[in-house]
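Only one chain is given next, in structure tokens, and it is the form predicted alone.
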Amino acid sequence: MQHQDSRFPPVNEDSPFSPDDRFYAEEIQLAFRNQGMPLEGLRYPITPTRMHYLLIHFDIPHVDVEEWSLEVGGLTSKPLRLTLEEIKRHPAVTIAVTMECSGNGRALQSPRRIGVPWQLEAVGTAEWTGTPLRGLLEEAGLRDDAVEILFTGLDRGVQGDEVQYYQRSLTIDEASGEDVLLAYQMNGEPLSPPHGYPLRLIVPGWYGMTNVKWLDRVEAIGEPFHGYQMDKSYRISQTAGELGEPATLIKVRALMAPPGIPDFLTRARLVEAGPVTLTGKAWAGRSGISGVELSVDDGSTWSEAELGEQVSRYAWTAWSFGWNATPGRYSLCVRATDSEGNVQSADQSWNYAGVAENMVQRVHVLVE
């Protein structure tokens, strides 16, 4: 029998979670497809492309570049028809944009509602070059009729009994933002498959599911677009037969870098006594980070963090908190509060399918 470190919480290897919170394996695989950016990332001001979080909705489809073309249709006076190429040969932007899951959290919830089991790894920062949608929008000629704009991605599978495209679409005005991008790089270098190649849609500030990979069409719709992806899933309600609000725009959020090192299991944290410096990431979506606090003593009192460098307007900003730890058990926590002035709540706000949610990071520590 393997012997447990009496410093760390008893752990059953065969069964690590008790039955209320059991995976099942279909959450596992889920897992495995989909990639978390490991909690030291935060470290980075860029997220290095191997640590970005990745989900895959369907399945990735391989493409050949050689025949593949992008529509922009629809609703418009004069139809393109773009080869990567000619995209290429449009103006070109680059902007950093911290970019997260909307269901980062889900697996901290209680009850868990079923689905990728994020814990608060669902998000990273990544520099993305491409071209404004605007102008490919104002050269195919929007009509007057034209309400919104429907992205088509060539992922394709099955989600609540319908055979389906993974679409999502924007009004008019959101579609049409200077800082979204048709984006065919990632961090200087093509999209990797799971990214996207060889196209997909940025728009900064909005929770991932909105930026649509493997982009096949856009077009310009005359009424609002009510596919699953958008009445049926992304949705906070507290019942499966509530419609809800949409999740937009990413909520104010701060993650701190794991301090000390890691019990190899359950990745508790095992920290020197003395001077520490604590340091981690705050971003707000499209809004500004005012400041951020910490507390030592599991929220029952707070201090303010040194706020550091933005990366851009779209991406998180550092910070920074020195501690003197003495030895003992602590549950450290991190809280933002944006320029809107909205703050992180220390309890979860639950909702159905586990999304939106931006309650406070708790990092539990040992000092010896």
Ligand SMILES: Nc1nc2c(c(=O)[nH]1)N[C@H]1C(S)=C(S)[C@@H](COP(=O)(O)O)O[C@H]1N2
Given for the second form:
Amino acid sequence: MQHQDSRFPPVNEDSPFSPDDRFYAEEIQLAFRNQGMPLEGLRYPITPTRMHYLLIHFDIPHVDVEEWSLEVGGLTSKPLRLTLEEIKRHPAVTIAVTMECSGNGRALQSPRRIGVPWQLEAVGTAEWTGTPLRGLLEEAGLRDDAVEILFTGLDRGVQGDEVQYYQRSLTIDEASGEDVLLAYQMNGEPLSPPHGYPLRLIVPGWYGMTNVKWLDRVEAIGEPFHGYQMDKSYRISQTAGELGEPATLIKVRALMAPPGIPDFLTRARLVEAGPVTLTGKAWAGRSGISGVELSVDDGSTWSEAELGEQVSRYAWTAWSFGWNATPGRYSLCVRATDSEGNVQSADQSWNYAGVAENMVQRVHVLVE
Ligand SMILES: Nc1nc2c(c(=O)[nH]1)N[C@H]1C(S)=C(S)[C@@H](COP(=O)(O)O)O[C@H]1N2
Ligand SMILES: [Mo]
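To test you: the structure above is the form predicted alone. What is the structure of the form predicted together with this ligand?
Below is the whole assembly, all chains and molecules, this chain first.
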């Protein structure tokens, strides 16, 4: 390949893919539509909105807020229809939440699954402002025969041969959690169209797909919902046919802000010899982080990093590690342990959908 810096391995030689396992044009197009957070974004406690990742299955709906209203109904004694102004008159809370797409890391699994080809950038932390859902459910008066709350977005498309609106459900218990929000602001601004304008669900601790955007309806239903985005997608299984377990709470993960400077094409890192402070963030759904460890020898030996502040109960914790870098090539690894003792593995745990995978990050560095 021309224009390649000779100090770095040729494209793909150092990558988890074999040369004949390149990405398809369809995946690249999905990657353009669904931006990731550049990993240098790990330096911010709150991700600037334009750096937060995006995942949009179908098209971004065009919403005229004068025409828009939210229906809160189904098995309720007093169904509601609320304009955005009416929703904003309800009690408001702001919570910093680390959101991660369940497909984060998908493109690092081998054999890889066709889908949005995330490496590790499908994560971000934002301050979401909205009204607790449970207040509206109380106002609407849930009937005793309701077992789940179904959330329907305005976006429609075809997936797995099914024409569908984007829909996900939660049990009444989950939906009534005090921190489950109907959010209309992200980082102090109205939601942007790609992030769900005018209103979205925020369920702190759960993988991204739970946070239904462009809300149209919130309905109490009498049977568990078995739609495509519940039963056919976001399942941890070894084959297409198998139902498997659903992806739910975000698993423990640590990531490193890339040290030094990048090689343009491969993103391999060039670091100056001497003391280097490696930094990053670690998170785990609804658990705290009890430790972060660093390895500079591709996972053979590990040392404790120093933990910084946790941005909020549902947001990532900062970590840092002092490394005395001497000339050579390194594979830096970082792994976190959550407060329940779950620790990241160096090996992949492959599944068919490429979801809820949290293998340790490896960062290739040349020290000169
Ligand atoms: N209506 C609707 N909601 C949605 C989606 C979608 O395609 N449509 N994508 C989901 C997925 S898979 C993720 S990871 C998050 C991403 O939220 P963000 O784009 O604001 O980061 O939104 C979720 N909510
Ligand atoms: Mo996602």
